[in-house]
Amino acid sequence: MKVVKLPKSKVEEFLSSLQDFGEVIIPKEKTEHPGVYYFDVMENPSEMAWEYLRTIIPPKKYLHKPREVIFKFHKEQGYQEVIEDKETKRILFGLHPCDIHGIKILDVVFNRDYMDPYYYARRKNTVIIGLSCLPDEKCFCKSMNTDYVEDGFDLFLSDIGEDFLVAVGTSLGDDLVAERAHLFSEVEEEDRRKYLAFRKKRNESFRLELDISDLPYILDLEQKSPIWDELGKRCLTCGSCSMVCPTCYCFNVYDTLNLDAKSGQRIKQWDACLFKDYALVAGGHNFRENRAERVKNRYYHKQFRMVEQYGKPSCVGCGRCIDACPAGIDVVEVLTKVREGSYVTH
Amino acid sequence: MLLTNPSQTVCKSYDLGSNPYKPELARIISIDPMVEDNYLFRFRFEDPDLNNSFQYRPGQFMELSVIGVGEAPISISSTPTRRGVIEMCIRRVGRVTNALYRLKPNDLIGLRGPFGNGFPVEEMKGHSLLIVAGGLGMVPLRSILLYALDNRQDYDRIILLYGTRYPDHLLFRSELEAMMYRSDVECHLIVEKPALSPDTPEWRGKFGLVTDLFDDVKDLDVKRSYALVVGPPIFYRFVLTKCLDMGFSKDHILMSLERRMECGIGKCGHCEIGSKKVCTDGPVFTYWDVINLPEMI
């Protein structure tokens, strides 16, 4: 992989110049809530929160939209495709490795077997520029093997003090560098040492750990474990964990009718498997009526079903669900208890 | 950079670039009120080229849109061997199907599909088919029954065991009663109780449960047979035991499951159970799949 160097003194110039390509999305800090971050369109490179921690909503919102019109319909003319942001060129800047891994999983879900034209149209117009980070007490990406990325980005910036090392992942990333060659310089021996020191420091900073070895098998053995009922009692099934999850992709499709009662829109909107009507079918039968079944399903989907279907779990260890849960449910704690069989029964 | 290249993956009946979410306009040709709240609808695509080229496998389903109301997954009851018309036996049960029942012949609806795996018609060649239906289970099984009869030379014995509670609920009754006089199919029908409505033709056949019909199946070589079983949950409990008692191996017992298939293409998540997606891995599963998935039935 090609690696170049970008001095921090030139990084804002680099960010501004990216606007020539298209819309630049960066993490920003909420002025009214310090320490709370969100992805938004960059207006000025000074808005960039370089030291940000996880954002409220992951960058999936630009690829798999929270709510989008997918068709316009008319009683006589049928369905007309609408793809929102089809022509928008976009750069997702400053993505941490966990979020890049999240997008890699969404890529597989939305493009395997059948291609989802809505996701695909936006995905192929999206450039991903990653940024290295240091973990806090809720990060467990190291346990999920998502703490580094070898692919899935166009450029990846690693902080080595005075400079960024920039890994070039794709031909498009190479073009972005080549067009701004005056900003970049060659990597020197000292930079390599600085990078290795940064890696060491980062690896040693993880405070949260989850053993995922053999987890699908353990989960299969614990299908009837009382922990699922315990969780069912605690979980409010609000769906916050799904909304903030970088790999949750479930959605609903529904129609809204215009006032002429002849035309309308078909809408695709995020859904969560924790919602009561998630597995409800016509006629009133609900395949997952009680909360415990729905909470359990979420854990089994992430850690069991995805491993069977795609070869790896769909949790990237970003810690957003731990942050978001109003009932204080912690995925690491739950899975550790399942492994140890150390849940309390009342 | 995309990790998966869609052009390298199987886009099943859809070409790269076409939109699997897009319903195509279809016209209602006829509505046949077969039994109460279970009408047989016949559809034809508005686009004549699509209507002529449209192919599917028995056991597959489609997403039916009532324009302005929404979409619902519906099994196909017709056979691909009889081109030009798609038949669906649709129960009035939810929002979309209630709206469909308000439509009339010549009205337009949207159809997309076919989706799902369908019955393994190639693998089953040379085998006998024991088709066991309970209640509405006849809906997807009629497709494979007619398909096998239209390709009669490909299959050994074709046996149908079908039961409902009342004769009033027997789907495709006249068609199936006519089959009882054919020599190339063994058709056994049974009901639990006499007709509810005086308008229903009198029942002169057997009374009992569909499991009673297994006694009529003589000398079946189960190693060279498939059992195709579709019905309500209680029906599975007894029929599956019967099939196992007969000596069927678990992967020769096929069943079709229903779930909330919203997108039909394995994306929306609603129909996932265990490690399977009913819409793309199913709706036809072997009994072996089912016993390994705790939530299956």
Second form
Amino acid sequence: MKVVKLPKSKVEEFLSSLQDFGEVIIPKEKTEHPGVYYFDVMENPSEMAWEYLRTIIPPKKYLHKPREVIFKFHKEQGYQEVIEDKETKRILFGLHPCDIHGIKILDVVFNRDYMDPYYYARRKNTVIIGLSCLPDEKCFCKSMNTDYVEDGFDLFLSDIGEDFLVAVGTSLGDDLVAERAHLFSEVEEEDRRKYLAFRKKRNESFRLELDISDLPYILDLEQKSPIWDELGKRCLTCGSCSMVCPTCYCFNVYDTLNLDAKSGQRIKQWDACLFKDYALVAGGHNFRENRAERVKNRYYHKQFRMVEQYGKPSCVGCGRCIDACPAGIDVVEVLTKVREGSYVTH
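I would like to compare: after the form predicted together with the partner chain, may I see the structure of the form predicted on its own?
The following holds one chain only.
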């Protein structure tokens, strides 16, 4: 893998130059809520929140949109397919390793058996530039093996003090560097030592751990455990954890009719397996009417069925669900208690 060095003094120039490619999305801090971050279109490089750790909503919102029109229909004219942002070139800048792994999982889900044309129309026009980070008390990406990336990015920036080491992951990433060659320099031996020191510091900074060894097997044994009923009493099934999750991909499809009663749109919108009507089918039967069953389903999908189907869990350890849950449910605590065979309500 090719690695070059970018001085921090030239980072804003680098960011500005990326606008030549297309729309640049960066993490920003909410002015009215210090310490709260979100991804948004860059207007000025100075808006970049280099210190951010996690955003409210993950960058998946630019690929798998929260709500989009997928076609329009008319009684006389038939229907017209719509793919929103189809031609928009976009750079997702500053993604941490966990979010890059999240997109890698979505790439597989939306293309393994049936390709989602709406997702991939945007995905093929999207550049991913990653950024290193230091964990807090809610990060457990190291336990999920998502604390580093070897692929899934075009460029990846690692902070080594006064400079960034820039790993080039694709030919497009190589082009982005080559077109701005005056901003970069060769990596020196001192830079390598600084990177190794950063990796050591990062590895020692993790405070939250989750043992996932043989976890699918344990979950298989614990399907009838009273743990799920206890958890169901706490969970509000509000869906907040699904909305902020980098890998939750469920969606609903419905039609809306215009006032002329002749035309309308078909809408694709994020959905969540925790919602009461998620498993409701024709005839009024609900396969998971009980709240505990819906909560259990979410955990089993992430850590059991995804492993069966794709060979790895769909949790990336970003900590967003822990941060967002109004009931204070901690996924690490839950799965640790499942492993121990006990659960204590609060």
